[in-house]
Structures are given as C-alpha cells and as structure tokens.
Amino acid sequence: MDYTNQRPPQNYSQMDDQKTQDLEESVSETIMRDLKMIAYKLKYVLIPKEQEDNGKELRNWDLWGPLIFCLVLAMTLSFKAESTTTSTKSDVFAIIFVLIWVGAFIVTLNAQLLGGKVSFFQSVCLLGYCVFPINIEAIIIAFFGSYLPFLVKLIPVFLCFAWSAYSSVGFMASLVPPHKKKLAVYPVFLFYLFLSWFSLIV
C-alpha cells in the first residue's frame, strides 16, 4: 500500500477517534465490509485484464479470501472422496489445506530468490484468490462427475487450470526481472496443475 500521499494525523485525538470508530463497528458491518473486499479482489481473478489497470489492489493482501477458498476446495474434495476406499475425508482435507499454504511458500521463496520483491502474504493472497476457478471445477466434478466420462471431465479441469494460471502468472511475472519470468511462473503452473489434477482423480 502506498502511504506517500497520505497525510498523518495532526494529533493523537484523530487517531483515537479512528480507533473508536473501528471498535464501535458492529459485527455485521465488519463482515459485510470484508465480504465486499473479497468480492472486489475476486474481480481481478474473474477478469484478469483488470489487473493491467489496477494490479496494485492485489498487493494489499488479506487472508480471508484465500482461507475461504482453501476451505471450500478442501471440503469439496473431501466430500467427493467419501465413497472412495483409499482416501478418507480427513486425509484429503489435510492434503489440500497443507498443500495450498506450503505451495504458496515455495512459490514465494522461488520468486524472492530470483530477485522478486514480494512478501509471503502477498503471494498467499494472490494464489489463494486464484484458486477460485479450481473451486468451480471441483464442485462440478463432485456433483456431476459420476455422470460424465473421463474425457468430458477433462474439459472443465483444463479450462479452470488455465483460468487460474492465467490470472496469477501476469502478476507473479511482474515481480521479477524480465529475463527470469519463466523461472518465476513455472512453479505457479505446477501448483495449479497439481490442484486441478488432484481434484479430478481423488
């Protein structure tokens, strides 16, 4: 977030007033404010071209959106795995939950080693929001997969994988030097490819 153009409070009373307003905010107002923030940032995943105009919005990270989409994906796949004999719901839930956070850490570490200026929470925020298309794919396969042949199920898997990767690659590539972009985006492709494939075969 750019603070260079913001004027600091002239006295401590202004700071106290701001804190009082935050504390007096009702729970419903706080929830609605957070939901609006999630919906606003999700727009940059649904319409990746919007990032070209205001990509800085994704730099103002939050963890509510990524947490929600992570939990939805984990619960959807664990629900789907209920009828399998080799996987239990708790195992699938734990794998997806840990994979997303560890995967975000690895992608962030790779970008930083390549000279990128990105924090762990920025990367988690971006990768978490871009999991949304894979959530759609997982829900489709969970409810309709038993009625569809394997080759037909590959269509939403491929489309949602491409959607997630395209939404995140542009932002990640902008964080590293131009000659290292391919090295930066390669782990991102692997991250979403594994999630997409796992949601198909679980």
Given for the second form:
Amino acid sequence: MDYTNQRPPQNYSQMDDQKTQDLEESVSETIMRDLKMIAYKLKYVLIPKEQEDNGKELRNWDLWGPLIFCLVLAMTLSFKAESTTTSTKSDVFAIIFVLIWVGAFIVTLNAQLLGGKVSFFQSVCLLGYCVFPINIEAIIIAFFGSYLPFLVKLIPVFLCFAWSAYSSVGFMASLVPPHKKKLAVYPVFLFYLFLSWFSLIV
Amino acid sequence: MQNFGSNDDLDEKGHVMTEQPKIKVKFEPKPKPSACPICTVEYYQKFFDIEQRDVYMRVRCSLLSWKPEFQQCVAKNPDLWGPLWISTTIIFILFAGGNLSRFLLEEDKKHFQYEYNYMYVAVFLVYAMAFVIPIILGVIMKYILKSELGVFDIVCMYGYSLSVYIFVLILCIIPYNEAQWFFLMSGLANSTIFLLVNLWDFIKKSKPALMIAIPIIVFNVALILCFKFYFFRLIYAVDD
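Beyond the form predicted on its own, can we have the form predicted in complex with the partner chain?
And the full complex, kicking off with our chain again.
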C-alpha cells in the first residue's frame, strides 16, 4: 500500500483503519513515510512559491523535523568544536540545543503576546524547519572552513542566514497586526543570527 | 386530575409540554478566573500593546538621557518588549563581541579558543540587570516608599536604559584599553543619568527616597566593571 501521498485522516474510523495499517507495516515503511513527510514540509516551508494556500499545510505540524535538524546542527558544531577536553564539545552541544528550543519558544511567545493568533506548536514547527539552511551552512563550514579565508566563509553563512530568515519572516509577519510586524520579526532575525554566528565561529 | 400514566412530557407544574422547536443555544461558559493570573499569557499581553514607532520613540528618549521625557513617552503604557529584546541583543553582542575582541588581539589566530562561558555569564548578568534588580527596586519603591510608579514602569525604564549599551558594546570590540574605558564610561553616564533624571520627581520627595539613588548608581557601575573585566579584558600575550 502506498502511504506516501496519503492525506491526514478526516474522521475517527479512517484513523482506526490507518492505525491498524500502521501497526502492520514494516519499520522501514514507517520511517520512509515519516521522512517523506518531513521532506515535503521542508520543501513547502523553504521554497516560498510552494505556499499557495497561505500556510495551511503548517496546520499539520510535527516536531520530528525540527528535532532532527536541531540534533544534526548541534552534533555538527560540537564535533567541529576544537578542544583539548570534552567539556567544550558538550558546552557547544548544550548551547545549540537549548538555544534552538528555548529560542523558538520565546519567539513564538513574543508573537502571541503581540496579539498574534497562532497555534504555539505550528510556529515552533516552522521555526524548526527553517533551521535547515543553517544546517547546510554549518556542514559547509565544518568540511571546507579550514581551507577558506574568513571573508569567503562569510558568503555561505550570510546566504543561508538570509534564506532562513526570509522563509520564516513571511509567516511570522502575517500573524500580527501591520503596525507590530517589525516587533514580531526582529526576534526571528536575532534567533537565526545567533545560530549563524555559532556555525561561523566553531 | 393528573394523568400519571400519560406518555406526554410534563413540565414542573404538571402542564403538558407541546413539541417545542429545538432552539440551539450556544452555551459559552464564563472564563474561570485563573488561580495564578500573573502566570497567564493574557496578563502580559497588555505589556506588548505597542507599535514599532513607540519602541523607536522610547529608545530615542533613553539615548537623549538628560531630558526627563520618558514617562511622557511611555504614557502609562509600560512595555516589556523593549526590555526583553534589548537585553537579548546585548547578550548576543557580549558573546560575539567579547570573543571577537579577544580574537583581534590573539597572535595565534589559527588556534583561537572560543570562550563559551561568556554566554552563561552574559545571560545571568544582563537578565539580572534588566529584570531582577528593577523588580526588587520597583517593589521597594511601590510598597515601602509609596511611589506612584508601578513595578513594571521601573522594569520598562531599566530595560530602555540599557539600550545605550548596544552601541557602546559594539564600539568596545576595538581592542584598545583607553577607547574601551571611554565608551563604557559614556554608556554608564548616559544610563545612570537617564534613570536618575526620570526618577527625580520621586527621589527628591524624602530622605529614604533619596537612598534609592545609591543602589541605582552602584548597580550600573558594577555592570560596566563586569563588562570591562570579564568580557573585554585585554590580555596581552606575554613572552615566557
């Protein structure tokens, strides 16, 4: 059975059927299905022209994607962190992990306090998916950073930061009234700046 | 005579009820008052009821610190957006700028060790200065010294008083001792004058109120000393 294009279930009997089918399918099928869903959402979030329905797809939020990107980023940066002891590596891992989740929480809370009517997890989901370009930049710098002069390293860092910020800003700005847009968007900008800075310096 | 064997529906007076059209009434329960009003998002929404133009005006008021216009700027609408994001920006600048300043002085740039402790210390220091200290001072001023200003007015004022440090700390990245002291002293003067000028109406009232000026000055001085001696200390390479 092909589950890749399956829409989310509309009623309880369909959910029950799906649950039985989920239990019967193999682990690899379940994992592939979840990975395809993450890939679909990623494309949706990061490529703006896919968003024809103004972000309705984000109602099917999930935190698997954000968790994977957060872990990959934290592991890339802590692996790259130079140190003679393991404490710096674990420092970096802890800082990145906490920064992403607490940062996403505070940015979302900020949008809600400014009067934005958004589901909390929808927003955290979006911010988490937009961490993906920072992942790309961290991997580029981790592998090629030592061969590149500092100014050349700034180019992918800046481009990926701009990509992350641009993808999430559209959504965040649409949540709040027009005269509060910059107040909702600035924390997003600061959040991705923090993460980009980390991937540059480590 | 009442007919108890009937299948008709009876209301409480024993009258037979005819078939009433069912009217759908939306029952909306009254929102229960929360056990902890200060813990809800709704309580804090009133402190984010500002526009981007207001934030710009308030920052401008704090930079032109000698003019006692801040209360007019705030117009009884203290906000927490400013204190929160100004202090978070300062944390980023301390972390990034402090390390950058050390990097510029470092001779062996290839093996530069980034100090991640700057992050923890910056978070502790800046959030203590922006929130903990003004809350304590605000509570003392309001409940013991009977000030008209509320606790959140003081938090708002302290938060915006830190806005000058955004510019000062960026300039402190320049790794020259005299330059750093000059910028930090200007920042200290600006920030302290701002606080004292705007609280002057309260401070001049009585001797105990005058005492409040002392912790304000002391904490500001302590802050810039921490900035200088922890984040921007200039350690020159010493030949062994």
